[in-house]
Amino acid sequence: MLESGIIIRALMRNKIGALLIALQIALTMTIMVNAIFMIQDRQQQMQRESGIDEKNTFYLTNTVFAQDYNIQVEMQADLNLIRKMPGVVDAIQINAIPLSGGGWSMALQHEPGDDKDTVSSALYMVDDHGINTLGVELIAGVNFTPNDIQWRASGQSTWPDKTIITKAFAKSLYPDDWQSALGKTFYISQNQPMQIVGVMKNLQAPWNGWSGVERSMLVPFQMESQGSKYLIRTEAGRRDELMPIIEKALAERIKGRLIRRVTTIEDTRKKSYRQHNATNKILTTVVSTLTLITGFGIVGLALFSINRRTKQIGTRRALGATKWQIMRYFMVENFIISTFGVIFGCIGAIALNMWLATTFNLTPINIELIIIGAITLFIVGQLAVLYPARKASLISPATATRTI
């Protein structure tokens, strides 16, 4: 059995190769890691569950250039038509889209005054039929009643008595017993009460990259507004079919505005997410690259280091040494080389994740992934080793007899 200590040494005599390969190993551990890393963390981000019946939903721009035209008569109208269609299971006026990237923000505190702490939250103005028409689950309290919608002109800035706001909100407001803040009057723009009387399971805001993502409040709000949106959810699979029937019936109910950027809530998802889709792509070739540059460089030291001592093998084949303990002995040396790059390796993707998770506010990496790069990286290192190793394996004893 050969012996690692002869190995060793023999890889001592030509460090320079061996060290430039191990460094690269080590090079590719730390970025493949953190890549990895990052792809797992950009996928989470996508999978996460906006609140709403994606699928059978979409919504509509509603835009005013009319001179004579009633915003609040008009408006109930196009809903009240939407609502009875056949098909559509409600509709709303809506101020913003999850995950569309534009929305409102406020802030909820405990307490008046200028100088308190506060949460800040996305904000959607709906009326009494917003749960249904978003498909949120109330886990607690109740609805608001038709009693409760006011409508909001343009520049108010007197907010409703009353909010429906998600769990993960009521967490950051009571972190031990977030059920404790149904029923709790806090307070928004620093003086105005608001009682919180339900609480949704989840609804995300429009902004994926917000680290508050999941906080989101609904008010009792209609907006008068020249330019506004309606959200439409339709029964299982008739999206599609009742799309262009509702925006034709709304463009010829009456003159005076426009109806246009009709949009699925699954393409606002995809259009929202497509520079993570990016992002990962890139990093995937990243990965895919360096592994694969590595791989050659293993194969190239390991040709190099046996044409330079095909006399040498030619001399061992002649005293005895069979074709498996020629293979061995480059697959252990390869071995001993990726050991070392993955140890390097493992202490610069630790200290690159740190730089990382400080940096841009994510979470620490596990010791699983660790495991499986260092763990790939090895797998890579045999596999690229084995073609050259074979071919050492096949050098023939009577090399040993020649001269150079």
The other form holds:
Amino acid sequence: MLESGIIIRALMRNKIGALLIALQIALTMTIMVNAIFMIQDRQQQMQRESGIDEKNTFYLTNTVFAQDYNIQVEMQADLNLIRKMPGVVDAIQINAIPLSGGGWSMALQHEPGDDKDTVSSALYMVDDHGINTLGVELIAGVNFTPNDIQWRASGQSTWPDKTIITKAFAKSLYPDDWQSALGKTFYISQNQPMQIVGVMKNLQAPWNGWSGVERSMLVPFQMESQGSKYLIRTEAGRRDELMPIIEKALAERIKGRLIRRVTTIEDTRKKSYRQHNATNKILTTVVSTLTLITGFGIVGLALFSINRRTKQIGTRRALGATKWQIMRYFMVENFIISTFGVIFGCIGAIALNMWLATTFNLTPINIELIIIGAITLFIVGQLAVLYPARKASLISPATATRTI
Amino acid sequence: MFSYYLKIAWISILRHWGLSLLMICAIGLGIGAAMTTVTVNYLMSANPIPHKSEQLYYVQLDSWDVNDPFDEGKNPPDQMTYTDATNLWKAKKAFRQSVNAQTYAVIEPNDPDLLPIIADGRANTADFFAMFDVPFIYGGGWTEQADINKELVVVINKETNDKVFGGKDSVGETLKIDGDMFKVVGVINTWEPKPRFYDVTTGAFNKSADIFVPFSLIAEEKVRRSGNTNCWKPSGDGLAAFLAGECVWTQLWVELKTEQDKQEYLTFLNAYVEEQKQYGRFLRPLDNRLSNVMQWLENQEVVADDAKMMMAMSFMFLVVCLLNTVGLLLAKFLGKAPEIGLRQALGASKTTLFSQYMIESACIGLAGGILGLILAYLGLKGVESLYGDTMQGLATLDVSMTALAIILSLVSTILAGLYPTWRACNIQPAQQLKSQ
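Structure of the form predicted in complex with its partner chain, please, following the form predicted on its own?
Below is the entire complex, every chain and molecule, led by the chain shown above.
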């Protein structure tokens, strides 16, 4: 552009003002790009599917305190009662709830022995209704049969010999061909063999921050323990209506135990990702106020510089400059300042990302985000300078003839 | 003179009210964001037991798998096996020692009209109460004899006492816990150390326990264990085999008065591990650690990464706001060049001009600081509602934080005002007067 030489020379007369705006833009971009990157990262984590029918599932805890209580018989009676209720799809006793943050994990290995490499997986103890209640999709093999189900005494160290695992787990066991996992045997507790009878599409471990969150397995166990959880899946849309009914029916069926913590999976998900959600909201607020402040800063400074140059602008107008030429002057000026700001912003954004990556184990940023950040700041700059530039263009040529 | 400068500053602020408002908002937002995150970090990293945090030590022994070290060999296990905890407790080599673990229980109130309640519990040895200065309303802790004899005694918190006994002095009463009759020996007042340093493995900001029972009752199956359990070697069937196995689930704290005591205790621990090695345990190299309260909280990374990251971001935010203020102040002061030139020509010294413009900056800073405090208060409310119960009690402004906010805003605006003021003082009067 023809004027840019003049504009740069004019800028050099007020270096500090321009430098301050450029620095602001650079810092804003540094923060904006990294914050958006962090927000995206969290959103991706939050969008992962747990694999279960989240909308129509809830759970409750059953705590036995009476001394004369037949846990096996009463548990079966509880489940029969729930499964027969109209509106209920299925129900199971389970040791841990996906997304809840608390559960079991076991180390598994290809060969028996105490010095072999292991892969960890979350472990869910369910009966033959497990697949149906969780709502997971079996993509290979078969479900457990009622004969596979064993009672697990509290503190028991032996395991059943069958298991159903997730596809992600099969992939980490057999990286070349996950389908070959079906029918294979691996070892639990160092030396107890377990055969893979089925593979399910996906089922998350209870810990959403764990790197192996997609690895989980079902084992055909019913637990004979005083504290247990029932997971209940209802027909679409009937969950909220059935929750109090089932709670009441269980509480009234037998005394000597407590039914507590009736919780939906949706609430569990919300709680599980609460920190992610909170951080995202805070970061969004920070980024938007920051952009606003930078924008207003530009407006303020531009207005002042226009005020100081009223006479000069009037003179230019008197010498034949059009309104548009005056406006263009300030917009080009802002563009030049923004360019410097954005260049430093790119460096700052990458530097901050490198620091975050080493300090907090974040992944490196992608280049598209930096480009988007740069474009956004150019737009913000141009928008901010629009009003002052318009005001400048309205200065009357007659001003040139007046003293201040 | 000072009040005269204040008056001039006030007039100047009002004359350019839009600009002043912009600066006050910028500073307010910057201070508000910074204070919100600083407060969260400050409360997360607070010392929960300042008067003796240097004397309380968390004990770690590396009993883990030689083939697959705990935490890739960087740290010993974060908890201890039952065997080691009870052996070290029995050895009584420290001034005080307490083994503890998380439990839960069902309480059946004596009053048949009241429903049973599920209580979060802690199974601990007698020294726990004295070590951690647990405040009692009625009665006190149990004796070491009660631990050894596995007596059915319980200390309950105020909340449980209110629920079950209507708040009266319940010492000597009995309470049915998991089917057994326990004798209440003490009632403690509300005790919620933040962070809950004595057990950070199950959430550093969780609630303290409702009931406290002797640790030895776990082996008797009188109370149920909860909390985290981590095993590297399969143990046999049943509780006895589990207790004898290589599972970590207990926590040992010791109180050591001096640095010398600490060194002696560490020597004792090393000797203990060497002795255990003869039984085929502790195959890893010697790595026993004693961490005092603050070291332990640091090691367990109690302050969330998110909180630290947001603090870093909010300080950068503050810098942007200050740059904004520097720019606006500069524009404002330079806009007054003719006035400054006139005043200088009439005999105003640089010192006079300097103090006048610094006072104007400080006024804006103070207003910004007050706005910042209000915003920080709202910000903390927001943080509290976003994070829910995990942030309970972590989002409050105390006196020192309020003072810090005001000081931070004053110092930062004065810093921001320095350069513009300096420029304003160096205006050449002759040039300005010429153009008038």
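Numbering follows the first chain given and starts at 1. Think of the rigid core as the biggest set of C-alphas that the two forms share within 1.5 Å after superposition. Here the structure is a predicted model, which is why all the values come from computation and not from measurement.
- Relative to the superposed rigid core, residue 362 undergoes a CA displacement of at least 2 Å between the two forms.
- Relative to the superposed core, residue 353 undergoes a C-alpha shift of no less than 2 Å between the two forms.
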